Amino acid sequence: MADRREMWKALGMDVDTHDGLCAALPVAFGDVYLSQKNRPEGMAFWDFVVSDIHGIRPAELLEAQKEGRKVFGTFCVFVPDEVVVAANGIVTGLCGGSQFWVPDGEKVLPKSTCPLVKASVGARLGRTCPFFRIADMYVGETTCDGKKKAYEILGEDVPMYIMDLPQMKRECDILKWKDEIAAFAKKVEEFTGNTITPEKLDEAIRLINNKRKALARVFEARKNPDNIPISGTDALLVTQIAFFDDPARCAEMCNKLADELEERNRQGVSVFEKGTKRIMITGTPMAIPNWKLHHIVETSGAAVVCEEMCTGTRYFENLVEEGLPTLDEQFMALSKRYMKNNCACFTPNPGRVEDILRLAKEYHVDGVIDVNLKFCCLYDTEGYSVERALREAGIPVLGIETDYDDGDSEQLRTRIGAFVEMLG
């Protein structure tokens, strides 16, 4: 791996503290990922990315900034990447998925805040994540009370733009989100100095749609009821990296992986023994490097074949209509697509339950694990209706609450192991 210390120092990072993360990550990655058997060869790309995760992409972003391009850091799947790309900007994900960042977040946030929010704030204020240092502007959204207040803290340090997401899905709400996208486009034009034209936005829509299609192909291969060509742990990593990677490269590598997975299905090459129980995970998103639950499930006799969450199907399902001639029509098309995301922030939210039941059938799951990060009241509250609907449909479900700390790992392993045994 290249020596990135000078780059990190130039970004104002706390390099000595960051070294602790750099030392721990390879061990964790090795224990979770490299210990797997019969992995698809295509996963070598994502292994390479993780081996220099705070070096390769950050170096690319810094080179782009030298060329005058702006980097926008986002926290949620509702922010329309297409608008930024149409103005020659770059999008990078910012959510933190490690306990490493939580203590710095707790210096300014209550301990009873979701670990994802605390880790995201801690990654910035602790100066131990290059993506948080590089982004020229942060783009937030009103999906979560914890994040909304955290944006006020982050906004003291970095230019912050917040999109006001409607909390319902009426026609007037779709129109309101279209207006929010149009306002965001004006801000992006002002910040980048580049004009968004219908031609540029249509090109960006096609680019991001191609990334979605490629990710969908990877997930489509996981639907095979007789074969499991890739572990859920590996599939999760692919999705996590998609939030950071160049969209064209992401599509290219996902398509190559999908080619291999489809061939594996034809030849009956599986990463698990025949008869392994198929699990879908739903609930709060799993930002990188949060691999805990997948690893426990897949070392407890089961396989994860689908994720109904933002770091899963919600990220790539539904395409934006292409070929529209005006910005107003394109903004409406973007609004319609993004408002199909069934986040727990909406009320009422029957669409998420419908998605879970549909996906359970499509992926031929034997059981569902509904996971909630501690202090995420949205998904915790919605767990009642989700688990009730699954039980009524005759689908076994296990509700779990956890955080980033490994202190509950053995307890989770016991509960998940018992759940898997019950499926048998």
Second form
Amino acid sequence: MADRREMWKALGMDVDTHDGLCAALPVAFGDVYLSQKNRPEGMAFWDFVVSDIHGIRPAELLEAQKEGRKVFGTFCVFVPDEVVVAANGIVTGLCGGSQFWVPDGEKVLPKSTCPLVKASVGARLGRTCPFFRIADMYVGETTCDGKKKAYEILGEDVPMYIMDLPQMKRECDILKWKDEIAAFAKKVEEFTGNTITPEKLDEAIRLINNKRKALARVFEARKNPDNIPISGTDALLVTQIAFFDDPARCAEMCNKLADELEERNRQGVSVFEKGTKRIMITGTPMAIPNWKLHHIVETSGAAVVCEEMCTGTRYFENLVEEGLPTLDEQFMALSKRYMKNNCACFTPNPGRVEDILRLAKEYHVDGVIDVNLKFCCLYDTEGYSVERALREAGIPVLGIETDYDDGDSEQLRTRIGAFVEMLG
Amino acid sequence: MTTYYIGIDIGSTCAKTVVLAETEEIALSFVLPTGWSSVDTAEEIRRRLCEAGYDPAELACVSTGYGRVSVPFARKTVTEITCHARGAMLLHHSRDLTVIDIGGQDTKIIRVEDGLVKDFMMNDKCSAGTGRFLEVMANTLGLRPDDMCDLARQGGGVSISSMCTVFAESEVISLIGKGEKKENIAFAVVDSIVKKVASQANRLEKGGPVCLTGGLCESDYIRQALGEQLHTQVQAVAEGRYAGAVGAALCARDLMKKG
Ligand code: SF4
Ligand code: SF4
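Okay, that one was the form predicted alone. Can I see the form predicted in complex with the partner chain too?
Next comes the full complex, and the chain you just saw is listed first.
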């Protein structure tokens, strides 16, 4: 892949160090993904994307930039893609999910920062991820303290725009978020040189809604109580890639996959044996290539059937109202939809517990694993209410704290194995 | 002819083997140090079993513990949580109990209700509140772990604040440097581990008698100190360290019953 090396060099990447990642990723992917049995054929697309993950999409983005389009990098599902798309911009997720980037992040951040933040900062400062190089502007948000302060450091190296996310969900907070979206739209117009019209925004809203609907169809197929048409490990990859892919293509591929999964459900084609215990994972997001927990669960005799996380249901649930005539109404519709996301950064946050209890029913789960990345104070603390509510509802739950490092894999295997044994 | 079932619990420091008769009596039990290689340990266990007339090639055998995957002749592996719970139920003649196992690498607290594991907790990666912590501190004091626990009974008045084994060790070293009495340091070490285990146990809803299994259940003082922290009597039986292996043997019996 010599041509890719040229591209990476031109992007100012540290190509030699990056080679280390290029060497490790296929091995990890082979171990975790290609070793699985009975995979849906449709997964071939995602396998292909991962096989050249720092090549295919970055090359597309570079082409788009040549045509004058701008690329916005985001770190949170609260940043509204619709606004960027309406100005002919492109959004790409920028969350780091590998231990590979952590040491570079630790050069500037406290050790006691969550690995997602450390990896994201490390990927930028270490110049070892093309997406972090390509993005013309980063869009941050005031969610957790770790990210807020990390944005200040990133902002020294790249244009950075911060959206001020409310911490509560009162009526005034929804209005405030609407104003923030309007302000962001202005910024995007300035930066891209394109005007956002109600027509363009409505088109963008429909586009992103379609992507959400397609992802929801994939998840819908996972609700079948008698058949597991796709492994959680594969479904996780689909969601992870959705953060990077072109939204129209993402919708198309997800719909194709959903067709296949629905057919599998009709035919009774399952990835797992009948009676395999169904697990839902709740908590902090799993940025690509963080497949650690899913892999352990699914090689310990259970199946993951749902992820209540931002790389899961929180990404696609709830749609934005379509067909509104004015920007003002559209911004309000966007705010309403986004503010339905029950991230642990809100207080109080009863909606998240309600979501989890609802999802546990919808996906017919036998048990829940509530996971938080080390040093994520928000999800760690909220784990207390989540676990209590689940116990009260008679749903077995296992709380886990982990990071990107593989050092605790064996211990996790024991805990998760014991949890699965406990489910009977 | 009675049938026999083999349970092997390969922990981080010791490997425990039990042969259980159909009557649920322990026909044979022995402990070996795990050493560097659990594969070698497993082979040594096989040799000993054959010598005693229990060929694992012919009997159902289940392995557990952190080295459970290194036992080639085991028909199945089961996690130590399930095994400790089942073993403790048998040894303590109870189907409702809370099991505390202070292992070499990790400490487990298991709530058993009506004969089934209802919930459990394990300490995180770090070794605070585990047998390993105790061992490191005993080494620093130049004592055997069990002697240190006995000595702790006579001490008091000193405490260690660090939870991390490495920092706690330097605290112990500086206490030695200051000329603090050995029994007081021993007390501080045991006190620290007991408090850590108790605070973990307190996060779990308890019920039934609290039973201590694993190697440390042989220390009367630890049992008492833990009881004081938990405001309850902590029970222990002589075969407590074999709880995991007994549970594994019971799982081996299930394998045969299921056919
Ligand atoms: S977990 Fe919260 S902060 Fe993180 S991406 Fe999701 S909404 Fe944003
Ligand atoms: S996992 Fe927690 S600490 Fe990490 S970025 Fe998300 S909210 Fe912040």
